[in-house]
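First, one chain by itself in structure tokens, the form predicted on its own.
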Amino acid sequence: MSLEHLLAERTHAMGASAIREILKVVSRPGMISLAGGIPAPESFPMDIMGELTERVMAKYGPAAFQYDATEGFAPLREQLVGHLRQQGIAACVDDITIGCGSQGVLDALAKVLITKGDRVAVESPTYLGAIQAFNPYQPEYVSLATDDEGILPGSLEACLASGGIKIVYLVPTFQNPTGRTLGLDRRRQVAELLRRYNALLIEDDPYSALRYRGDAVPAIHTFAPEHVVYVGTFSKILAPGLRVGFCVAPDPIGRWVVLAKQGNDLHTSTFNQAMAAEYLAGGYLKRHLPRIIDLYRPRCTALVGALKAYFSEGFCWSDPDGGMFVWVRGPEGLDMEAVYNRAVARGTAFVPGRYFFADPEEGIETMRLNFTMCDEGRIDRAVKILAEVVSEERLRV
């Protein structure tokens, strides 16, 4: 029996996740893989776990293994308020709600925000998981310029003065796939064009509390609350596993958030939203932060130091103060996806970058390279082995 009549359409619009199916290519022993984002396990609180855990069987007892509400566990809402004031930006427990993981947020704001053929104003290139979540409600992408500095205000002016932009989604803090980080001037200008023309943005924060360097930039957020969806995670700060993300947006958004969770899953697990709970009020996350930026602040050192010795005239990549990616652009008419295929034979591995443009025609000669999962000597040996790819391709173009 054929049961495809069956789908609805907007399945149409999606598809499996470039990333995940490279990961599954280059997950075969001795592969030293540059492609995925992934926390480095190492980076994970293994030896509070187990204090973690018995905190909150003490604390919360079978509460922490209960249906609870959809906004939320109380406790956790309750934490992220001092958390998040730490940043700047103000909250009270009714503006936050949590989510399965960030992706789990921006699916919820795609549902109760996009109907088909919604302008949707995006950096380019952008998060390929915002993609993704977005493609099934059918919106029309409008690309934002950016340069190395993040997107060029007058390009968001000029996409808002056009009119019918349904939302504007950002990452504006060690961006993925970049690592670019948008400066203090440009937020503020940012801010002011959602305040003159009514508009809202999605802005999406994983990245901001892994600096390895410089100081720290207030979110977009704090200038503009009412126009900002503010959206976090706890997945590079404990454990990606756990499925614990955040949002917070000015009603009554928050609120058709809430409906659109409890079609979905009802709730976020209990449990492990107590595990972040007690992660935060117990202090640890203060205590193992630097942990985490002593572990990945010399492999992103390693990964720009590996580019400057042995990459060529033609290349520019960036060089993040933070966050988990580089972006490396290459001479026009360079093929990273015929790279890409060369490397993964040579045992090394990368994401093409042309899968975080919403234009599917843009990027070819660009890629991401994640520098989280491997020491500095394993990420020396793949540039090095990407180096020697691309000279190969080049000679072949």
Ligand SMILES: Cc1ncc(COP(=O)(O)O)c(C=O)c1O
The other form holds:
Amino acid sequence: MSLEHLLAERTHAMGASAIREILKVVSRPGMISLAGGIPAPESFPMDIMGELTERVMAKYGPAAFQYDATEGFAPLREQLVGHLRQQGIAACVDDITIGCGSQGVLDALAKVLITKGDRVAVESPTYLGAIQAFNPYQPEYVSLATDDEGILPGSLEACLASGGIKIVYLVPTFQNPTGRTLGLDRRRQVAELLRRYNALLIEDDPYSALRYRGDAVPAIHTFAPEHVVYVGTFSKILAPGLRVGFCVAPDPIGRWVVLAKQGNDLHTSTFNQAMAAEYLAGGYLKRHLPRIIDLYRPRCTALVGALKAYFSEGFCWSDPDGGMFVWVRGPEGLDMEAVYNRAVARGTAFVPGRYFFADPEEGIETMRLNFTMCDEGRIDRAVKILAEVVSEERLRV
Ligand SMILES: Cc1ncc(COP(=O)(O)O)c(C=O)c1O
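Beyond the form predicted on its own, can we have the form predicted in complex with the ligand?
Whole complex next, starting from this chain.
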């Protein structure tokens, strides 16, 4: 007997992630993968996990294993106030809600904000996980035009002026999938537009701490806190498996996020939140972050260097100051999915870029390359193979 008819209407909007399917292929032994989007296991502070655990046990005892407030573990929320202040983000404890990763926060925000048919403005291309969080609530997506510096404020203005935009969703710093960063002037313009049109931005910021060169750019939240839900995470600066993320939300959105979360999981793991609290309180993040940056910086340089060395004319790529991704655009007519199939046969993987666009006709000639999971030698070898299979595919077309 089929039980399909029992599924809710919104369930059909969920769909499997094409990238998950790709990641299954690339976990084959021997594959060099530039496909993943995850931190290197050697970036986790394994040498201090024991000490952190002991601190948590000594300081909080059974409270670290008890049910806790949906808003989040109080010592973590208090630590986050200071942590955010260092980035220029003014928040008090009550503004902060802890979630199961930033993904959990995005899911709660979607539940609270999106009614079927609402218009949600997103960068083109954008982070697929956000689309997956939003899809069950059946919004209509409006794509914002971008260039090498992220969204064009003119495109946002036209979109907001057309009316009916419920939420704007952006990853302004070291974006997934492109690695691009929105410059200071554009951030100010975006903030001004949010104010002028009384609009709400979800500013998803998992990567800004991973900066390998240049000066930090303030979050858009700093320019228009009453119009921005700022979303952050410990996934890239501690460990993603702990599933600790957070948001700073203007009233009343934060309060509704708490209620949405209550119905979903009651609260995020108390023990894991306590680990994150001690990671900040004990100064461990300050000591460990430079080690993560020292690990990733040469990988990023190696990837961009290999593209310069092996890729011929007709290709361009982002040259990110941080984060985990480089975005490559090939000549029109080159199908990166065909390149992907050839590359996998040669033991090398990446993600074809078209999966990151709302319109399936867009981004055929693009690819996302991740540099956190391979050392410099493997990155060089992978890019050389990619350049070879790209040439084969170009000859065929
Ligand atoms: C832009 C963006 N947002 C959110 C997430 C989810 O991160 P987490 O739920 O681990 O905090 C990711 C993960 O890769 C991401 O790239």
